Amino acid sequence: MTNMTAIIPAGEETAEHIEREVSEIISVYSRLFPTQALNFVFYEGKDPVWSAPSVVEGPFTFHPDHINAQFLGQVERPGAHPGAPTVTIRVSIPRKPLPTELKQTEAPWVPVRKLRAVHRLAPLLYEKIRYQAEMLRKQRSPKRHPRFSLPRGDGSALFPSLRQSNSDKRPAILIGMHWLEVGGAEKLGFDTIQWALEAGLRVFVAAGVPSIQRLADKLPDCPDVTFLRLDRYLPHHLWPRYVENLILAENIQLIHIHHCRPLYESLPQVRANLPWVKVIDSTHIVEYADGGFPRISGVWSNFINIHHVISKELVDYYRDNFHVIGKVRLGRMLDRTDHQAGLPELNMQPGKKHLQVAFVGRLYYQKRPVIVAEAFRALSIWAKRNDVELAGKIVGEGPFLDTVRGLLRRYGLADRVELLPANSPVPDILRQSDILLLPSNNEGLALVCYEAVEQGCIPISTDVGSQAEIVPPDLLVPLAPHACVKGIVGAVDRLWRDADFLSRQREALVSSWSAIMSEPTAREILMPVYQEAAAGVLE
């Protein structure tokens, strides 16, 4: 193999980031092409988690744009014998990102060219005309994203069935991650790769789209975990022959999908060629453009073994949508050891002179930002009128954190709502919190409600998803902008005014807390077949 060294510009820094990506990158092409000559030709990449390869299998020839002024150099690794094919691999090499991008990938938000004017006379009108565009999305897509399994054969038994060869190494899972970034169904995976150490499995872990990953210094610091830059190394259409590969040569008899595409499409090569490796999906919600991940997972339902999902709603859409119904568990995304017996008095009295109100969580649309700072907005008229001293924490960090900041300014709120890092102490903040505000377009089963309600803090949220599974319908109020911020002020005043009201709310909201508690936790799913992997019975 070609010497490092003549390849790395100088600077030292420079020179290590340099040497560590081109050993990643080999690492994955040694993975994928085990036997062929393999020849790659690195740039210096523009990008700081996108290295843009271009993968050619057979001769090469060069043309000048392939010596351009990125051109580094070229690396060679022999093939398993002198007359072994080549591959020729040109990577860009991601450059270390700006201390600005480690922290906020996404440029600030700005409304659409056409909008502007609108957004800045009237947000709760930009943000109708918003939410019309995306419902009118929602009607269009059961014709644009049709939802029907794929069709998948068992083979006859004329032909001789593909059997697992021994391996010496240790039982290991394959974990397919969107990304590692902060989010719910990130924070499940994270849950799962430690539930995997623990039942003795190895841990691959992969993601399926680009990103820093913020969150992989996260990452159990274990030797049985190893992370495999797929995300920012190889095409998406060359996962399946790497997941092949990888699977004969790890003895990974589980691969367990958190919402990563690509880990989905290899599903064909794993199905075909190693058809002993159990498969599990984990889904939270159905997204309104083209239906998510759970269509995607219902699509490739007949390649699966086993649905995980966090809500009713979502054993309801498999059902009714895909016809799935034996192989779709409901395990709920609670840890018991975390939970208390019960729940505390609220932290709201009726009459209450000071009202604090919370919201916590990501500053991207789908939890609707704007509206947010809107509702903040009326709920400090409402307070004024009946002398009430209103405060607010919103918890989170995201591309609308310029626009929220902006918008409380101009309402003479920034001296009564605090903007906090989303790093804050959530349950204490919770617990010092009358009010959960969560106006979402869209959720899953949003695991602030859990935390709120634990710590005596009512959630008043919009009804998507399946929320009505934990917030009560006095306490669910419409999607619509307009008529969203109207059901937050008239569920806070009714709670603010009638006791006998918010008694209702908590027994509502101990009754359903207590229901969700009854239920099976993810864990309690998905350890046994973890299980069962570690030890090699599978079937």
Second form
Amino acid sequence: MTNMTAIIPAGEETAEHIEREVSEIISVYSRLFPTQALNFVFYEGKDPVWSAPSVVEGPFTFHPDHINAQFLGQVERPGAHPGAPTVTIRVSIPRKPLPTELKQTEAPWVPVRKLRAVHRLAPLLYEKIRYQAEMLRKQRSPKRHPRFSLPRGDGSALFPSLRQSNSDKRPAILIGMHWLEVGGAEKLGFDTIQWALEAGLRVFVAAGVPSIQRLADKLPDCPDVTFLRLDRYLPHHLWPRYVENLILAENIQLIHIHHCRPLYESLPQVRANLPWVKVIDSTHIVEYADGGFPRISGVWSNFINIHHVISKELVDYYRDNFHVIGKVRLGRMLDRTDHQAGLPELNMQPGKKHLQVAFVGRLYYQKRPVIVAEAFRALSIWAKRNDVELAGKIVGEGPFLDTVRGLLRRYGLADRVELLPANSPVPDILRQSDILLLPSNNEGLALVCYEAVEQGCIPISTDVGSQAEIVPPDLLVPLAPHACVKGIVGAVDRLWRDADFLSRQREALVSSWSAIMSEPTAREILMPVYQEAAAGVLE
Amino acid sequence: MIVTFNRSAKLVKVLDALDAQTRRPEVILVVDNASTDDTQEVIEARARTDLSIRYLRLPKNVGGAGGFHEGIKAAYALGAHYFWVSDDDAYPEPDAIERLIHAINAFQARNEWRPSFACSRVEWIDGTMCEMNTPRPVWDWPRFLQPDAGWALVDSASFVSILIPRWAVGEHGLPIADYFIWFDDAEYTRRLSRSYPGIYCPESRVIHDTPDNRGVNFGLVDEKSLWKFKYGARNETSWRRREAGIMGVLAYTYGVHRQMKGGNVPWRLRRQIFRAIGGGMMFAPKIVKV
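Now that we've seen the form predicted alone, could you pull up the form predicted together with the partner chain?
Let us now look at the entire complex, which starts with that chain.
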């Protein structure tokens, strides 16, 4: 039999770890099955994030593999009465993540096996193939992933409607996150937790995707915030019943979904049994392959009261695909207090002899780090021709880090382009930079664009998502890899040579930034709903 | 479900008329055939405060037929039990929809037959009957007609204030989008009538705000209306070919000829209509099911 201590790193007692996990598991299933007699069968897990639970309602028969080498033991929780039905929960206790896993769970990116040689010889060609495959998927997407809202009936007045019973508990909100890792949607998720607390709600947080949840310790340290580890212990098909019980027990008035798939799937249960609960969701970005969460949200639209979106592209997406207008609310991911009254002059000047170019973003495919490296290569050639000293900073971490490092070394840029960790001071870096590169494959509306404009740094972005709302047309480059790199160099060249062009871009940036700043923020859209829920006066 | 194209002012009057209904639809789906006027702005502004309004903007103008096809498809996906379908220039009287719903249900309860649609009496702006929206009765149209329930059986009606139950759409599919314009409603209602005819409900009234009150008669073909008549000729020929074969087409062609002759339509225009009939012989659009 394997030994638990062998796979758990030193620093925590095995017994303590097991005890804590067992207690959380029992707490989750006690909520789900409040009256049943629960029989927990525990196993030693090999996975640091997922407990692979299996639930059997009714009599349970043990088979040899139920008491296998990983079997740890059983715990019983008696039912509410002697004849209570039995539920058996077989669950593995996740091991503690290793230090390397805590840093980065995803393995370094490698090209697909058949195209490895292509990537080695011509990385940009590899990107082109990938781009074309993606565009093909986008083309096929509408057929493969239908865009219509699931119908929902309101029922007949002949049948009694369900009414909310009075609760002595303070109103609460359930906030469903994709996961608690770094990301734009997660940033908004954390903001909404803070706003809900400010509104006076108790907050329950759950994540849909099992993960180490590295940002869990960033949750407000407050008795009104509870992080439910459903991602770790509860299969998705049991979420609806759990959510129903949680809502009833904790007087939850509001559900806010941030890219949390099992919470979307819980909505029929909520609408059927708890119709008074109000549901909001926030969406950020339309994915090429399947529409991503905006499509999922649109499919569930008849079960949702308010769709909060961060860009006009998404307002149009809901209208064009799901014919919904009235319940879609645009709320920008901005905090007015963080933003200055006016914008500084641009850091870049025509004919400048020293140019600093920055990239800020997670090193995932979505941000196309390989294109970033190729753009730096093309810019360095341009700089050499024009006798400009080029320096660069790439801020971010992720599976593409090794690839980017390798490409910079291969192109002789390692001494001119600095690789910086994700927690580097981004505002300072942008203040020192002339140009920000955003050759993303897809974006909602990149927050770093706002930051760049506020620091006098000029963003050059691919024309994707809602980037056109902040980046002037002359600074938008095509998505296709070669055209993207060429477009970046062309834009930098024109900004560097043409003072009039540069000044026009500044005017355009000021104008689009001001227009966005004049629109409602996410907080302004959501806070009144939270406050109504806290006051118990939701319509 | 309202199909619209570049008539925002009239569309607003239709929406106002719907707001005044004694039985207002739960969802109002506006299908915009890629209008180039301010229709989109007008509807978006209204839909921001009225959550029942859904807006389906088509990427290009696919004609009334395409609009009704897409609209009924979307409304079916939304789960509607009944589809009230109309034009963007027809204003229902406040009780028009309630009376249609009442008629279709009462007819079914009394007679044990379920009508495949119920249509309103369509009046022109001066209160006379709107010629182009005249339903076609079946041979035994007065079979269930009673003093207190004056519902005649009809097998063809226009898409101006017509109520279609969900089951009929499920059984017979969608209007033919490829018709683009004209005869799409006649073909569709005749198709629905294969299950059982529809009913004409004179107590449900709508005002059709058309520029003039003209019927569908090939004797009225002129330069301005030629394009519409060509679609009508092609579409009806296609339908006749499908339903009655070559003899049906010949009879239809003779009828068209008689009408044009009676109306003294110039031969230049007549030739184009006959050419459209020839095109209709080869035109066999598919019926799309839901």
